[in-house]
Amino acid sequence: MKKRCLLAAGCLLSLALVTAQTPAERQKAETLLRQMTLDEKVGQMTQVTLGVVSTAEDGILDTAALRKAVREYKVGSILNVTNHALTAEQWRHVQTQIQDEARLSRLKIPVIYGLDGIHGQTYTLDATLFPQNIGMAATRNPELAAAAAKVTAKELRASGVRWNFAPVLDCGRQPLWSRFAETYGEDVYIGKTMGATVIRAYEEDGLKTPTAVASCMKHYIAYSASRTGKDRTPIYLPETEMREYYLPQFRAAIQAGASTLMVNSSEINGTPVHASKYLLTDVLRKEMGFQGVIVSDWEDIIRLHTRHNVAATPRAAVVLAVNAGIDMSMVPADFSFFTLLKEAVQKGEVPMSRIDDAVRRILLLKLKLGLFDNPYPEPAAAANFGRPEYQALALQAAHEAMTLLKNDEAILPLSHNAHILVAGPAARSISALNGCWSYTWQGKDERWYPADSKTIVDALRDRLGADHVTTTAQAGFTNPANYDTAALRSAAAGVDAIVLCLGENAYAESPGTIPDLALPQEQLALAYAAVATGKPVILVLTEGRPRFITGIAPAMKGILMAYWSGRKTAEAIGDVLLGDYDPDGRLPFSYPRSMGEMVLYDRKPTEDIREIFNSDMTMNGYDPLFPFGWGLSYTRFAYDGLRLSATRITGAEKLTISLTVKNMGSRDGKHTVELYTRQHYASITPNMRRLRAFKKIFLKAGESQTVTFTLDRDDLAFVNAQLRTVTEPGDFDVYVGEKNAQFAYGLR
């Protein structure tokens, strides 16, 4: 009950937050309000694709068709590209169209636009692109994801944007699902963390400000738990379970001010989640206190007749939306909404009072971001895009993004006067390095990406020179060449090392979908042939998710798990592999050894047992290729003198954990700290472990330092059977690397 009570605090905060308006502010709204029309108020729920005002040709706007989706039908919202990003120029002039147009309406209501800008400003053309979010968890670097968000929100507001639908706040617990690599991975305080930070990063420095944008949690709520990992399709979970992984993320979130939220666009035991008012209204809205919009996914709220069958129309499925509590729809492709939403309040069906609810969020988001004051792009946004030190911190994220997963025999780093071959798919692969949302939806067409974009083979040839790089890698993924066996042992002769670079293609949500997390046969044949060869062989990994290399694993000397870390992807992996960066990234997931071994580092006690007959029982359950926070160094890390300022704690009480960190190599280095705990005994079954805190440190070769952490009984609390989020009293372990110690909480 008194976590309740703090979550009551919680959203007194967020709501201090997100309605942060000046009384003039909060006048106009309510003064627009009476003067609006239904159908300007219908408008302002309408969301349109550009492709609805555009021509064929990407940045150049119908003028005609321009007209009568803001004059006409009052349109208060348009998102996306027609086909593959454009320049800042042509995006501050597609956004001035539209705001000139939207200055001759009735009320002169500016447009809200909106783009995905999930790993950096997807949809501008040399934008600066980071590690997906799964990469940016294995940096375990809360402040520099907070410095790419910061990046992201100048070359967005510099394209004249001023909203953006990130981040993603989904768990990532099935790693089969197409959208794994835009979640923080499996854990929920990282998730929470990474998400809440980055957040505040967008908004913090005022919506008015040339160096902000408007954020979006998405998808509320528990989108990546697919019972299948297929998008878009049913999810079963229990309620405890809900609460305990998938809901904090969002409840941090709401307090960190996030000022938009975007819906699940599938179903939880049977209920569409756009059409659930249980979730929309009673949880978001009253329990959680979020004041700021909600807007629908793409076409989601007509798939509530069309592909949910829950509703019998499609004014049905428009009725069921917004009294639900969704305040936006993202229609995207015609005015249907506008039409169907128009029909259903003049009979009654929606009520004026939610019309005019959600209507008034919009504008206060509007007014919130200087919109009514300014809705054009501003020069001193414009100045922002493009900086030279955008690159430098795109670079330092993929750095600290390699996650070193094996170094047999110490076979990294590579001599510089190594002579490699570079073999593998994405050895010459451009989009295979960036993955979805990369200048277009998929990230596949490398027309687009920048002209200085390096490939694998660019950035190793850079640092070891031409003469002692080989390749028998070709430019696209998909080339036959790339999976030449032949080609690879014929090449082979008279190198060092091989360096094979397998994984995936770029993809985004529905087409990324699989049938398992096997590795393509010609992947894996390329592997066998490079061992074949007698060579070490270092595998490198550029992928959205954890594919199964089970089968090849034992014969590589070194595996990088890279990831897609952005428009410096290729230099991290060169400096990496040559030791000129200490590879400090750690997983953010269990890697897999096999669809019949996924199990999370989370587990249940349960989970952790193999029976067969009693005394064949076995502590192994949890057996993962590797676990969840795996990560090598080139040197290494000592921990002593592991620390409890107390064996019991009560009440509101803080916990103090200590230990000395120490540089035991010859290399200086960064390296994250993590802190776990476990409960002996509860009345919810306790996890194994769960990771509630980090630090990342740099150390000097030689060096100390000490690594303090605090814990209080919210760090401890989980959700009981009757879904209150509760700490209860017992005995708590505490693990830091192997080190360990007892306390307890409440008892006497």
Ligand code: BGC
Contents of the next structure:
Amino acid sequence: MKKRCLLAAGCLLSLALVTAQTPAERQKAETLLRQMTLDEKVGQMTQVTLGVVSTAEDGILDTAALRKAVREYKVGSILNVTNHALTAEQWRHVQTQIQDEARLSRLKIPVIYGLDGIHGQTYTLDATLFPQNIGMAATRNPELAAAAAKVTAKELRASGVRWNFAPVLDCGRQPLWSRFAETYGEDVYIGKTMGATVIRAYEEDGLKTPTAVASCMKHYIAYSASRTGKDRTPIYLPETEMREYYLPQFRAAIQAGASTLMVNSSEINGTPVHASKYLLTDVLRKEMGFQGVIVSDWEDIIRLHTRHNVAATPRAAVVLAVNAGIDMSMVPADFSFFTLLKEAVQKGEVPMSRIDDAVRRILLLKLKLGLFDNPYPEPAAAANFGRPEYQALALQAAHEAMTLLKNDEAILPLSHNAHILVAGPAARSISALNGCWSYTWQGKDERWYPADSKTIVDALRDRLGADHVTTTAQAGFTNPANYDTAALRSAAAGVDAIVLCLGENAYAESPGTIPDLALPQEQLALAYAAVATGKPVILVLTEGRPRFITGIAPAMKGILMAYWSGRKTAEAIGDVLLGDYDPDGRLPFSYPRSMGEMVLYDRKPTEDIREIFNSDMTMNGYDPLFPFGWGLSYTRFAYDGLRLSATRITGAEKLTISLTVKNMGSRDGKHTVELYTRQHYASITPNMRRLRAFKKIFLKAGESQTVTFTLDRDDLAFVNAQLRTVTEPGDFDVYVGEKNAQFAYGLR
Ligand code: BGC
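Next, report the structure of the form predicted in complex with beta-D-glucopyranose; the form predicted on its own has already been given.
Once more the chain from above appears, this time first in line as the rest of the complex follows.
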């Protein structure tokens, strides 16, 4: 693989943003570096999990173990929880004890604590949870994602924590992958737009401010592209494809000022990313100009020896990873990294210059975060926890995520007088509405959810009255009562409609690995039983990835994709089903029809073709159950007058594309306008569609608005066979809804 700087201007810009430390901070880091012993340096590069310094009781530290970690092993960082979320107050106490201990160390270097606030502050009880990234992508509303990120930052900081292991920038092009919900879906542009916006939201106030946290873009790179879909299994990826679909999100994140980065646990083309000097140093540092801290993922350095078998000894694993460019090891359960790295340096296997480079970055991060001035939880930050307006924001985010996939005969919205049966395993579940990283890692344990969390049954009863809502569902996704088809059939007598709540319970990472996207048989049986009653059935899906519903979808009158949309999922479902909110979510992925129909929207020309016999062919190769961008509304938006400012642009000229959007219905509503392009011919097979821009607008009933987009050559670029990002001259189609036009780029 070759190294090169693809976007020289981008490199410079990112350098400018991430080296935003003051000269005094740089000087302080250098002074400390000169004073530090080898032990102190490798200690800074060591990150351990909270369990290493805790008693068996959650939130209670073991003072002797803490002293050992901070003073004997001089660890620079701690992460995670032991079992479940703590209260904000418990967190502040934990942080205070840790920093007290650090203050007793020789150089008084504060400890940096990191947590995974990936859809809200996961690990603080009563923190506000928002939709997972997949639901945020469905909102097509980056400002909303930014507002949610700011709440996350505030609730983390209110817990005394200044480092967030978010956002996930992995591109969700493999729906089997158990972390699909953590992604912004299959499209590069949505991923890079959302990711960069969220990073700015975390960091833009300045990391010393009690409303900001250091972000951690992860998991560099292509973690989501595992060939089998199983978590942490091999990725085989040509570099053109890696750069086209998986790198732009990280480049945009660096330019947005991301302070830290976490590494992909898997291997790409046989090289574990934790051992790849090419990816970590040549591409990330030299080409893209990333100046922040690179942290390993969980136990991933030693796994170069224990799992990947590219290092014959544990020390060789450490040498490989640190020389490749990793600054901090999420060890996390012992001090082996400390001991092994020290030995490696003493034996000359890792140069001191590499150690100094890593430690300098870690110290600068701590300085940037103000930890040297005051490492303790800030009272001003504590006041930002759990504010009432966060609930309204969580509801708005859940509302905007809701994606109406089907609405035959306008079955929805239901009448406020309807009598309904609510059934299925998700009907009385809270965990199935929130998913992974929700007060526990797996998100399954409902004991830790806020006391006011609503189920779908609760939300519908609140809206229709308890006497209008019958249910066969019981608490607990796996409760056998939830799969009782006979009970469902008899309970359906006398109701006007059945709301069937199917999908997935919470899971995170490898425990969420499945062999098949098929919805489990017992859930399909519920759907068949519901249809057999003759009542209209509305399917509500709460799931982290698209499970096949192809067999049952035709019989459903309505289908609402609710994703895992956080604390207000049930309320948002209730509002959409009853028409109190007009749905405006758009699918951020192609909902697949079956295992053999996993074609993505930005397919290549030959993926569109289905050859029947020689030249006899159809062009329906992209045949998902619901296409990327799909999402119905209770009102109707019409597009008119697609206008281009030119039929040809050249050089750095800009092309303006505008159209009029009118709300033709009798209800107000939000609507996302999406703009796609297609290049007719290019040296690398062009995509049939690429999303280049989107805008979400609000239109009152009957109102119209002109929507304008601007494109330039960078928006039309792709990675060529020489790994250069180029825009080749040629003809392009532009599509907005059903409207399209043509223009050319290049010489006149
Ligand atoms: C996950 C990361 C996470 C880390 C710390 C790992 O297992 O892959 O996304 O940040 O744990 O919790």
